[in-house]
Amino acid sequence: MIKRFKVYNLECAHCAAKMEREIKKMSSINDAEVNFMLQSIVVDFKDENIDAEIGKIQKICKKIEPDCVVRA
């Protein structure tokens, strides 16, 4: 299942690349793309149960860029 998220306060392309690398490491993710210019994240989840995984993605983003907010 592919899901797109809007990212707010993502101020650094390097941070976006770090987020993408960390999200791709998650076992429940097939693929992910964090786009700094569009301020978005596109994630391909392996299964339909994605609620818990969205929370993990938000934590990864907050850890890298504390002011960052991820919304569906």
Given for the second form:
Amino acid sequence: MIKRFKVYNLECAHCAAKMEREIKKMSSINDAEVNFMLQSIVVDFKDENIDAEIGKIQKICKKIEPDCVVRA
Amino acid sequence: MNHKSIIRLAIGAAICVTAMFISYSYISVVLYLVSYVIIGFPVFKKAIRNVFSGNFLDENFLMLIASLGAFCLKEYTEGVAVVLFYGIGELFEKHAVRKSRAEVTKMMDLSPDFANKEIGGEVITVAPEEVNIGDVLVVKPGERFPLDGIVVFGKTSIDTKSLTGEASPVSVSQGDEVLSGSVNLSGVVKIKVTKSFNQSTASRILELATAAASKKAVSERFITKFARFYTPVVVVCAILLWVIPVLLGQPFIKWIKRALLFLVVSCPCALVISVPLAFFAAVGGASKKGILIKGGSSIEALSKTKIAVFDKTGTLTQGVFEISQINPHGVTKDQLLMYAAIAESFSDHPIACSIKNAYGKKLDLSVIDKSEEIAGMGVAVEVNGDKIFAGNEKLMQKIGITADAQSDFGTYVHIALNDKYLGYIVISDVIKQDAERAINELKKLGVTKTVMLTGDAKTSAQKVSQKLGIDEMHHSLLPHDKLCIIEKIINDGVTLYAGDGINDTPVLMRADVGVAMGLNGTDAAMEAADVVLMGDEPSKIIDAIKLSKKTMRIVMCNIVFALAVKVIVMILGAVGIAGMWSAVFADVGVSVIAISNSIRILK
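Alongside the form predicted on its own that was just displayed, please also present the structure of the form predicted together with its partner chain.
Let's see the whole complex now, leading with the same chain.
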């Protein structure tokens, strides 16, 4: 399932690259892309049930850039 | 938040300047420290946080080390300068990124937040998503059309600039189609909605543009990879630059100074931000002209175009067939046209339609007893025992009639009644006004070969290609032949293919750059294409190539400039010629210059 999230307060370009790298390491997804310019994250999940995974993505982003907020 | 940062930096800078003029050393040191803390506080905060999460190569941390180092060496002004300019640079970066982001989204996000729906004489405001097909919307002057629809009441002129790049207003009245995203200029109109919000033009454009942003250019990917290695390498160099001379008995302070300078230069920000920003700005700048470029990889390919292949109908020509000649034999022109119209009455072929349109009168289809389509030749109908044939020369040969020879450009429809030749009608497609200019300009942009593909017969195809000055022409093609030809051509260089998207989706995908013409193409074609031209002028391709070349030039320029300055400053710093101030320039100054350079593309 492909889902798009909006990221707020994503202010640094290579933080975005870092987030993408980290999210891609998650075992529950096929692919992920963090777009710094559009302030969005597109994730291709393996499963339909993604609630827990969204939490993980939020955590990853927060760790790299503490001010940033991820919303569906 | 921005204003706060500016005020904070200004206060800090003022204190620092004051400190420079105070000769009593203890007070001035205290002032330096105060200004350092005021300016550098956010940097320290981030640095500490990142170090705790195990990230020692964070730029904030490196800045902290460099500036603290300068302080320990009693180079107070330099210490403050490092954090001050780092702060200014960051502010500038954020501002530039935000500004261009806002500008680009504004250009691509064409749908308004509301729609005025009319129900039983009353008008209520609803979200565009809630509007159903068939609903009637009221659109006032100055508003954007929220959904695609057909005008059912009133007339007005509309501005389609953001969709097609076409500057002059288009007038519409009852029965005309309007696309979402265009702006109503003069009168109140009511439209009947024909497409749901998600299917409407404005949402489709936004969807295509955002989905495509992921196709990153090689240079974009290079920079991301490069950034990962650059910082660690520079930091290791800094450490070596300090440790080795000290081990060799050199003075400790002198070399640590030089090493600190490396840390300031270690941030790859100039590249990490300016390169993606350049591509982003290019996508935005193009959409302003009615050109939708899908991501960095398409820009890169466009800029390298060597061979340009065009579909003829609908791309170089208008695809609207008009009768250009009626040449009767023994009957009047009107009679000939009538026979032709009767013969073609059951056909939906564009040529049949233009004959029927030209005839204009309504046909009594009940008189036709039998109608038959003869593949690749034409049609035959039976009316009251008489047989009417309409078709090409082959059809005439088949029924044993010698038709007049073709002499002009266009499609010939010969008409015969039983075994009698009645004459012919020439239907031709009109060459687009800017087609010739487009072909000429391509040559100036380094395209070595132009090719035209068409399903038309040799004579008419030749006329068009000669008129436009096209190098190579393939005629009488079936849809799948086009793909075979592209497969061959693509071996000779970066190939651009422009078509209107009907029947040529596979070709659009196969070409290095697929250009879909106009918004009338199918969804599949628009998705398959790398570039979608919202208007249907082929000369837009020139604009797209020019813009992509400019973008690639700016990207290369930024990469070379940023790296060159950093490397030179590092070398000069290592031998002791460049000081901390040059390092600050190599970090922040270069970022600011590179970003400003990228933003030029938007203009």
